[in-house]
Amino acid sequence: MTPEFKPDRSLAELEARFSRDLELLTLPPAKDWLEPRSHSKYGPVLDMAIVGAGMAGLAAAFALKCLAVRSLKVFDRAPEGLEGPWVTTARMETLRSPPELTGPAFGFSSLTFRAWFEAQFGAAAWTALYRIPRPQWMDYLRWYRRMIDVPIENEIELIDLGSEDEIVVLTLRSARATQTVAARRVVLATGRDGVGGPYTPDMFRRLDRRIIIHSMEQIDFSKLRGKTVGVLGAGSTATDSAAEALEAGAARVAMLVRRPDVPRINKNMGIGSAGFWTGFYRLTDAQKFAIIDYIDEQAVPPPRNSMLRCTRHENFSLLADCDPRAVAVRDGRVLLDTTRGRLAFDTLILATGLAVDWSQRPELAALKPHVVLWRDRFAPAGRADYAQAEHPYLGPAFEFVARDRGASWVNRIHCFNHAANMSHGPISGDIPAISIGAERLAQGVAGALFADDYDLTWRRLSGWSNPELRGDEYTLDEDAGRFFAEQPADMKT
């Protein structure tokens, strides 16, 4: 339960403290080092365009702002305050992450969730907090957005990417118009489905989408009242979808798990550390693959409280060793032939996760043919194909790697979303290490912009003429005779 909000001056004091922190650290730096650019066709050129104003996009924007990259803009297709999944498709009651994790605070204690929470609800409420309620995390991100103060445009969607004259051209669509924006660099901070979308097993793809629904879609659970509902999957999304159906009054809900049991151990928790987050990129491709593939194969279990949310209902069933072999729709019902027998449901929810699937991202159609994928660089022994093969193979600053020199523009686009996990580990969207990822991204982007501007830097260097000394601080001594001395024999020329 969210504590009662008690407005007082504490939040204003916290905000003042954060502003003072920035002042003491001279952030953003006062000195400009990037000069405005303009394109004959597209007008003013942004130094950085960020697609996505969720947690990752905000963190990236703040990290860049702190490096004095001022010509930047963030675009998001959602209305303001609804960015990311937190109050749209996410359904868990609380976050999985412990509340003490600092998230996108970048070492600023006054920018942490804890500081924001305690300023409103007090230290005692913090001590009693087990996990962060999901909608409250969105409230925090709305406040975070206001604190970092970066330019954001909402309700505007990326529909195409291209290039011209060493710049990236974004085609953006809003309810008002379609426009093109030119940028030197682009960050795709587009979340867990940033280079793909919902994974739907082949057998379900051509069936009635009114009664076979993917869990990543918007679902009106009130329409499931009195119905028999099946949920295919064993992860957190499956349990939360089942719980929502039960709480909406479904007559019966069954969660279908193909494994002999629900996964119980979260392998991610065993390896998560500062070393893992900062060092994963330094591993060999084989080592990276071994870790990611093992975690994927073991599967991440649902949180304990999500499972308890289901099992408190007597009309909930969990069917293990239940693997669908065939499906049909008859008389408005879903009929499943499974390893546990023939089952029938009024509605089937596919909690089958997300996949890197470029075909689901038409806005990246011009980009994909020029991008190096993991399949191009790594082939696991004995595996003709593997689940992560379509993931982009990224450079040290999350940049896409071009297949050939003629497509060097793709190196100017940075993949700061879930598809970066194969190359960088979970630092581009998960709460524990988002600051580490955003700092790596920002430093790489700033360094690349600086290197691109070498000629400008040289002109500044050679043309710099501001004197430190005016000439009246000293007098040149024309007579060195007072220092004359007879030279020893071994010094004479």
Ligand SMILES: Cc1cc2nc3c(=O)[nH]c(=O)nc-3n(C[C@H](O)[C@H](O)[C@H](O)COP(=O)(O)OP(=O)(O)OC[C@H]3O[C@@H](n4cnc5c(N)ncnc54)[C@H](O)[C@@H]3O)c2cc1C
Given for the second form:
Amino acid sequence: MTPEFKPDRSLAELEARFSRDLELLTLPPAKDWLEPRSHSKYGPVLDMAIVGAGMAGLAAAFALKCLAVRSLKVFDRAPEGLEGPWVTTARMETLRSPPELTGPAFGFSSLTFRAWFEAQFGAAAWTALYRIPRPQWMDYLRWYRRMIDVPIENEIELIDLGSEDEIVVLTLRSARATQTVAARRVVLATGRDGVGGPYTPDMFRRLDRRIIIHSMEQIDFSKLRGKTVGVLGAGSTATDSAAEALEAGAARVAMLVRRPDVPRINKNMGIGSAGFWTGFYRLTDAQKFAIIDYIDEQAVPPPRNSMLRCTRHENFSLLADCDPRAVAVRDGRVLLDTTRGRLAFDTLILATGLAVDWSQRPELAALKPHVVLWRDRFAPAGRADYAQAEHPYLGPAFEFVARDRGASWVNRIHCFNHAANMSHGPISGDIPAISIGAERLAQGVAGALFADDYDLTWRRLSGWSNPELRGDEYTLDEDAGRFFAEQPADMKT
Ligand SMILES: Cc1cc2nc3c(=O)[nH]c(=O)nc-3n(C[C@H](O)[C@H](O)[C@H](O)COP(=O)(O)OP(=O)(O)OC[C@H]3O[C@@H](n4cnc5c(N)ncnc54)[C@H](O)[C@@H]3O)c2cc1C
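Here we have the form predicted alone; I need the corresponding form predicted together with the ligand.
All chains and molecules follow, beginning with the one already shown.
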């Protein structure tokens, strides 16, 4: 009979269980295999610098720690506890992901969201939970950060990347100073906009940013009270922005959708599986492109609860087949000429998503000319250009691929953010497969560090002189005579 399972009754109990799990698995391993390094100009060299302490950066750091990569540091420009979108730019009430996903837990049941939730609120509350409230996910990540216990510096921003003598040099800026840090390898765990930023259609650029605002910016929704607001887009950010405006007291909110209807089917859900996440990298470039391009083209619908959050307001309109053809700002209002006629708004929110756009990432300016992009390796038949052409074309451990031999330093930088999607599939940011991605990254990094250290390995091997036998366990027998026998004729030497 299976014994009845009782969840931990407090976080303290859960935390003790996690410590015990680590102890039973002897993690992190006690044995060092990397040696401290120093550079004459930059001082101590980190084995790994991770930029970004969101879920992906934390997961990567923990995976590396479990491989005894100890000389690592994580940097994030956000204040502690405010990393990523969850309590900054995100506006949904709950996560889209179902709560049972194990996210960055790496097979540790004691590190899952469920374990954390049940330890505080009990099993009955878990059964009643439909989706994770957005701020609660951030609370979980803060706890996760405490559990994995890796060195993290907040409020410090990567502003440049370069290289000298086989190491990567990071220029980091904080309120106190600008400093350089040397690292053997670097992970860019910089999020959904890690190699880009908000996508703004051309016609809206250079217009008054006070009344045409991108949904990824901080928006003071209280200022929209009594206003007529347009939201351009059909995805989750569009519905969440519209809902926030409605809840803040906007007079009327219209969501403008270019397609004949809002997308209803989330193709990602249909294909996500252990096979997809682990196998995507092995597909041909044409197969990878076909899948990602199809998913992008089909578009991801807003979650049902986000849409209901809008439609419970009578002053909400959804205008389909509504494609803007021209825009002007007159007397503090936005005038849009659309396929549904001329429309006017006090404020227009562009929920037009994020794009890979290197020009929005000055910290990657020195890197970009040296890395292979998808456009360099793949041209889809019959398409002059494609939306994913600027995505980096990555190696098996998410490393950038160098355009020329002189720039091999870029191979030491790993792109563990959304831009890796084209090469590796969705394993470098989204909750379902972040552990798979982080494990792949960590093993690739550890393997590369080891291979670079061949001379050290050889010195260790030849210099190893710790006897397992002391010599007092046996004596050498001087007399073999007791075993002498007649030699058969056919064995004569
Ligand atoms: C609104 C929204 C809702 C989402 N909902 C879901 C969901 O329900 N389920 C799901 O699976 N996925 C969801 N995602 C996708 C994904 O899970 C999130 O984007 C998640 O935040 C990815 O984690 P990350 O660590 O890759 O990036 P982030 O959490 O964005 O962390 C990146 C970190 O890098 C730091 N950083 C960036 N550049 C620099 C720099 N130059 N120097 C120093 N630090 C830097 C940032 O400050 C940030 O803290 C959502 C995404 C968004 C935007």
